[in-house]
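The chain below stands alone and is given as structure tokens, in the form predicted on its own.
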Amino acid sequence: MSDKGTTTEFRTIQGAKIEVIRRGKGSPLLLLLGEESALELESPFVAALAEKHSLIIPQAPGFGRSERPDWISSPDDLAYFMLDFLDAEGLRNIPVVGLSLGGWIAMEMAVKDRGLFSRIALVGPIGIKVGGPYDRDLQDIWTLHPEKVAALKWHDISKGKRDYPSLPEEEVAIHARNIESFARFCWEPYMHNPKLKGRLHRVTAPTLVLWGENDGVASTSYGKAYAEALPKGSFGVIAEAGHYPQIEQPAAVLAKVEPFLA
């Protein structure tokens, strides 16, 4: 399928069909979407990236229109699946942009293969434990009232609203499935791999970590600790943005990501 320079195809990896979106022109760039993949695909941030890069956007198993094999139960499994995808594509030593859950997957991939990525840009990545055993690093978004969750996720909650009655049934089903898969993969341990932080020393590529100043899911101190755990990590804050600054402040995020990738 093709639409305005975007092509969508399905590739079979380890017996599972996944949706692969390709968009733009220029040097190859792997884009690993987060749990808000539908909004991210429509965002000016992704559109702007496509003006300078040939985006390779594999929808993780369980997200978008990708199948979800039973053997995948964690971001660690997702990382191995994505490594197989890159092998099938013949891609190596390329830059990657990872968004929230996509950032976690990128880190799981990077610690497994040091030469995989040339540069890594992460926006609101999750996946590590930075505090003690009784410290709440990440808010429990599954047990709070939806209005409270929206206030934690967004600086401007209107950015995350959807008019579900007007959406095609297939899009509503994809959104529901994305939420289900996110919960399935990140429920236990809650939104982190206890071993990942101790492995981040293996990430040798320069890594930029960006954080929304008003992120209520995880504070800027969490993001800073993430960057400090990386040998070549740097950290930046995006004003007037929550957990998804790439959606709320696309120009500000792009202004930091593009020079870093260049």
Second form
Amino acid sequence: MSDKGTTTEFRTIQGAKIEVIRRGKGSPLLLLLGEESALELESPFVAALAEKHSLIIPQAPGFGRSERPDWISSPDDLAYFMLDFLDAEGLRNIPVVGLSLGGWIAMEMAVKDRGLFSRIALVGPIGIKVGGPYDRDLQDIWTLHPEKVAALKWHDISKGKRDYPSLPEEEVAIHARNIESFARFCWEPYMHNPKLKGRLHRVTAPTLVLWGENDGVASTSYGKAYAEALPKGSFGVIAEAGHYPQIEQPAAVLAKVEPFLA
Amino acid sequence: MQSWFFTEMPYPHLPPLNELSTMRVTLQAKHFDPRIGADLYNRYLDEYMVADDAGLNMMVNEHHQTATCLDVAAPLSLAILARQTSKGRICILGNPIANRGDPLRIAEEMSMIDCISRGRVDVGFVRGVPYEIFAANTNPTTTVERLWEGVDLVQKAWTSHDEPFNFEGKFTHRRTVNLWPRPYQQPHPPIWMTGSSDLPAIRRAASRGFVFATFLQPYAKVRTLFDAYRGAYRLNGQPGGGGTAFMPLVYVADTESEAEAGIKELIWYMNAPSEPQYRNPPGYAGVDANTQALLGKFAGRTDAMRAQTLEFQKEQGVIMYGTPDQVIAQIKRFHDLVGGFDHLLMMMQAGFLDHKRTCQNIRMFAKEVYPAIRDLPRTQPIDDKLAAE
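Could the form predicted in complex with its partner chain be shown next, to go alongside the form predicted on its own?
Time for the whole complex; same chain goes first.
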């Protein structure tokens, strides 16, 4: 399938068929999408990244049209799967952009292989626990009312709205499965791996952590703590954005990501 | 046909329901007065004893973090009934084995209660309704697997008597399983399971000889579920012999108007408000069902039923009420419409329905309705050879 320089193919990695999207021209850049992968793929952010890079976008097992082998039940497992994928692609020492859950997967990969990534740009990464047992680092998006959750996730809630009945059923089924997979991988421990923070010292590549100023899911202090836990971490804030600045403020995110990757 | 008395042990002394966004999961515990709670617990247990005296069987269940159900540990109420009643069978429907996460503790408790009751226990296992996910924080995408792994382990533990065994499954790990006590009923008590739509799970329960129960569903849906059960039903030597069970709200009175007043009080249960996220945690329902929900083609069945009139709900069989003759006719009609069933589980108390009227309901049903339905034909086992073909 080809559309404006975009190709979608299926690759079989250790017996599991996954969807791989390739887009753009330039130096290779691994893009790890998050739980809003469907919106991210349509976003100007991804289109603009493709103007300077050859994007390699593997849909994680359980997301998009990628199969999920039964043994994969956590972002840690997803990371091992993605390591196999990069081996199969023959890719090493490349830059990566990770978005929310994709940022978590990038961190899980980076701690397992120090030489894997040359530079790491993360937007709203989740995956670590910063506070104590009674502290809620990340708001409980599965227990709160959907309207409250939308207000927490988005600076402008219209950016996260989708008119499902107008979409083809096959596409809606992918959304439904993405929602299920996000819960499968992140339900408990809630949105984090208790081991990950203690392993972040192994991430020696320069790492940029960007955070939406109005992120109600996790505050900028969570993002700052994430950056501070990384040996070469730096931190930036994106104004007028919630948890998905790459969708709400693509230009502002690119203005920070592109110079960092250059 | 066996008949079973049931109350969910509600706590109705709340602010007006239209002022609450939810009665479940996050309703503040400040609304619970322990002195009122003490009275209610004792009263509800008394009502089970009245049911036992009247000749009915008894069923208990559990829910968490909700004013709809004060029974938060059904094995405890089951144990009390094991000692305080003496005639009827007592069914726990059921043990939320996935949410509780300790199948062998459940196996022990059920064996102990079976011994105390001298073999009067029916043991149900349930996946748990969506609301229950939140109190237990069980991953909603794995509860079906957890349920079946747990049930298999309980059965194995109940029936292994000669040496300890090892179990390293997906959710439970034990290296020395050696259950004491053994159940009183041999090889073990009858097993029940519940369901509302998952046909493969119903067939699986049927093929294992479990009783299958469903609650508060319209007759056409119940027919579909029971047909699935009958299609895979085999008498494979399981205790109790399997069968099907249905639960409506039931109120019997001398006059139609009294019965209507009574059923209106029971309807309180169906009007319990809750927030939408509690009704459909991600991955609880399958991708197909959630796709249809996103497309706007499917709304929750409880919501749909709640919006209907009393007359409609009665026609559907979700509620049964009236004089004894009218209720007999409703049960027989439902029995015909769903292709027969074996256990009538009756929510005979809910909301503010008081002790006196609850007892009248129980006694009148037992005396004037039960004898007329007791001999309705049972679900017939399919020939094992035929089912295997």
